[in-house]
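Single chain ahead, written as structure tokens, the form predicted alone.
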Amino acid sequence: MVHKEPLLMTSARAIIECMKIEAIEKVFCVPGESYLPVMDAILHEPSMKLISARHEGGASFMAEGYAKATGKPGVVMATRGVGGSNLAIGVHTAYQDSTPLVVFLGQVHSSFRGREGFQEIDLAHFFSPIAKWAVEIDDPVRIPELVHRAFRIAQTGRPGPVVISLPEDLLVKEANMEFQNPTVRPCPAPSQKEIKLVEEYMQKAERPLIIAGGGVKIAGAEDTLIQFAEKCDIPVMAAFRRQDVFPNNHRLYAGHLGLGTEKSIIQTVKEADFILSVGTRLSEITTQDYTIFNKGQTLIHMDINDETLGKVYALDVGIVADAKEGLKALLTLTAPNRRNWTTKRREIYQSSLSLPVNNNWNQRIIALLQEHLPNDAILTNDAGNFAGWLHKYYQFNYKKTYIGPTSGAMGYGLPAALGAKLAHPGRIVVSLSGDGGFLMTMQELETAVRYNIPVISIVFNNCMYGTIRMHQEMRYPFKTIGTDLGKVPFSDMAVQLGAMGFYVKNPEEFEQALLGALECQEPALIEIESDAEQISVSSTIQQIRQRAADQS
């Protein structure tokens, strides 16, 4: 318990205290004087540390790659309008990927304010669109009573990014303190009467199905998840870039709803009768711009906040329960055996793996990161069609082992990783990155040098905005423009920043740097010279142009 007798301190060393209550232990930040008495605070705090990064999108991006391993929230800080604009990618992620983040931005003072003084802009607004919630705080007294809020809104209901602005003279004026305790995270449970409704609707049911997303992770429920699905003999499917949450080896996993997901998974979704979906908002992207569900269709759908359900779709039953006590709840139900349906829809999974595309130097690649990696690796990728490889190849069969964008956001993937080597150093972690993402953070390799963070981070170079080059060849084909790059000298610069670098042409070499950069246990870059004709796992330049023509 918190002491609660009233403390006298300043408003930067009462912040501190609030994060050592919460156990905040790494804050991220690119420095800057609206803010010096709470970085000074950090350095007299010996439970926390200051992790000082190149830029503060990538400082974003690290702290939101260290919530999503943890399961504890970020904490990243930055000054005034320049580092807020600069860090906002990294609280849009967080929104849309629902992972708990505390922003702390230092403010001009607030004598200046209104005047539009040095760097400032209005942060609370500025941020309120893509926040749960962003606030300034112009009364020292209220420190603990709004951090603590902060914390608590950030990992509450649906997790996602809270902000706080700081004015600068703030930071300085003392006032007695009074703590608060630190958050317990509330884990609602569904009542006996919706437990009831989806007994009823699951008994009828043929061909059921469990699309599983990030709140399962949240809450921890993997482990949950797979009992309920045994027991009852339901296929799952990972939602987009959730592939973690159930094992892909289990005989009842039947695929990824993604980006470029084969048709005949796709059609699972299709031909189910009844589909349970826990912890997702059924984003976009899981349904496939909103076509895969269907009127005939029974829609179960749980999840911690009340205002996802419904948003996309109609339901028969909307529960709002926390994963891990949702599915514990369920676990008292029976289902008959469908063994049949199970079994068909895992062969079509499994058949998928083995389709045959044009190039496979991409697909050995993988395999061989499969092959070399331990169990609990984990991987973070960047935006980009190189992942698609990945997607579809890398068979993730631990919990916690993928941590990537549904947000899309280019220049996660390097910073990611040190993000969640920093959660957990005694793992290995890899990152996947195209040169357009890459090139975008790449200066925080010189982070991970620094601090001696040994991530593996793997480039695919082919010189080229590859996605939008794709989109690009789809509507307008054989004309380009502004999506070519130029050759960049990863590995090399790698070098020079002080971490080690590998140039590889082929799978064979790829082999030999993989298993190079995982003994040396320091930062190390792979850059792999890339058939920019391969434009993704499915199709050349060539075969989209030539269907191009074929339609015209």
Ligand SMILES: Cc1ncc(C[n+]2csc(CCOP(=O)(O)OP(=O)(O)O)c2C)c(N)n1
Contents of the next structure:
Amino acid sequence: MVHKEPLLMTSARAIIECMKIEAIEKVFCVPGESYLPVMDAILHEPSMKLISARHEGGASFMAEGYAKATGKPGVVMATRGVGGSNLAIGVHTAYQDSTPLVVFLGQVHSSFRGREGFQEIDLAHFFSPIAKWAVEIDDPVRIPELVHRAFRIAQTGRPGPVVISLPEDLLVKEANMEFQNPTVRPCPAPSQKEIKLVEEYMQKAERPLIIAGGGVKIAGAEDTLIQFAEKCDIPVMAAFRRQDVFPNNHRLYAGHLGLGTEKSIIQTVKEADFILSVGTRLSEITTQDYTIFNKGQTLIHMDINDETLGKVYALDVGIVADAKEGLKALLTLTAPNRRNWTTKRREIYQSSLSLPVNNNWNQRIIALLQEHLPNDAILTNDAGNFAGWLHKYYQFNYKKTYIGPTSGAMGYGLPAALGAKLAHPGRIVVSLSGDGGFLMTMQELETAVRYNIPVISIVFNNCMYGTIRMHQEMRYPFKTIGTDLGKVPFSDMAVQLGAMGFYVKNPEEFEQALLGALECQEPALIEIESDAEQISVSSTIQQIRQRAADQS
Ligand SMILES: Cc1ncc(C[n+]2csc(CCOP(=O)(O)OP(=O)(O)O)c2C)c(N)n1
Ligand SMILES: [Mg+2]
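Please could you give me the other form, the form predicted in complex with the ligand, since above is the form predicted alone?
Shown next: the complete complex, the earlier chain at its head.
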């Protein structure tokens, strides 16, 4: 229990006390003069470490990746309009990815507010459309109440980002502060009536399917999901960028609903007559542009957030429940054996892994990662077509081994890897990026060197914004604009920044570099000279042009 008597202290100290109560150990930031008292309070708090990044976008991705890796809220700080707008991408990502994130922003002096003071923007107003809650605190005595509430909102229901704006003068003011107990995440369970309804639908089903999302990971329900799927013999598919929700080598795993997912895998959803969606908001990508379900199917949607239910699809049963509590409750059910269906869907997934592709290099690189990385290694990635090979070929066989942005944010991979490595210093953490995305946050390699955070960054350098070039070729064949990039010497730059740098031209060189990077226990970068012609996991530029010509 927390000491309930009021304690006299400054607002800045009270913020740190609230964070301590919430067991926050790492705070990410780019410093600013507007919130110096909070930084000073961290300096005097031995249980907390400040990680000072090179860009607020990087700091926010670190905090978001840290939150995904720990299940605890990530905390990031920045200064006024300049720092706040720079870190907006992390807030947006935390929102789309349902990640608990608490953002503290220094604000101008209260007596300057509304005069368009230096770097002033109305931060609460600016962030409210992309945050779960955004607030400016103007009374020191309310610091504990509102900061505790921020941590509660960030973690309760569908987790997400909360933004707190702190006028400069507020931070040094003293007040009698009353603290609260830490947030205990509410874990609602389904009612008996709901379980009974699921049972009735499930008994009738011949081709059942589970689609599992991030809610299963946040609830720590991966093992319960395996138990339930095995007990009722139901295939499981992973929602977009949540592949580690279920072991990919399990006989019931039937694939990942992402970008460029094979038609045969999507067919599994189309053919199912009963779908249990757990802890997923059934996003545009997961549902393949909201096309994946059809009228004849039973849809049971179980999510911790009532607003997610029925948001994109009409439901047969909508259940507000924590994924673990919900799946535990469903463990009482039994179901008829549908071995033919489960075996067929598994075979289809497995055959998708061995479809011939034109360029086996990237496929081979993913196979080498699979071979050499330990089981509990964590992989992160940016947005970009290079990720297609990872998503298609890497087998996530262990829980909590993948951290990816469902927001599709470029520049995410490296900073998220730093957050994950700080959360789990004993585990290998590897980020995968394209040349375009990597240069958006490459400066954080210096942060990795400065704090000695040994992550391995893999950069697929094809000298272009390949994904957009692919879309360009599909819609405007031969007409390239804005998607060519210069040749950036990533591996040399890594060395200049104090990291290890490897430049590789083929899988054999890659294997040597990977072994070297695993060995060195320093931040390391492996730059892969990629074939620009092999624009995606399934097509070359030539093939896209040919298809466009055939259609016209
Ligand atoms: C922050 C951000 N800006 C723009 C985009 C749009 N976008 C998606 S992929 C992509 C190109 C990625 O290029 P690169 O990182 O080199 O990977 P490649 O596709 O070449 O493998 C762009 C510009 C995005 N997703 N995120
Ligand atoms: Mg590229």
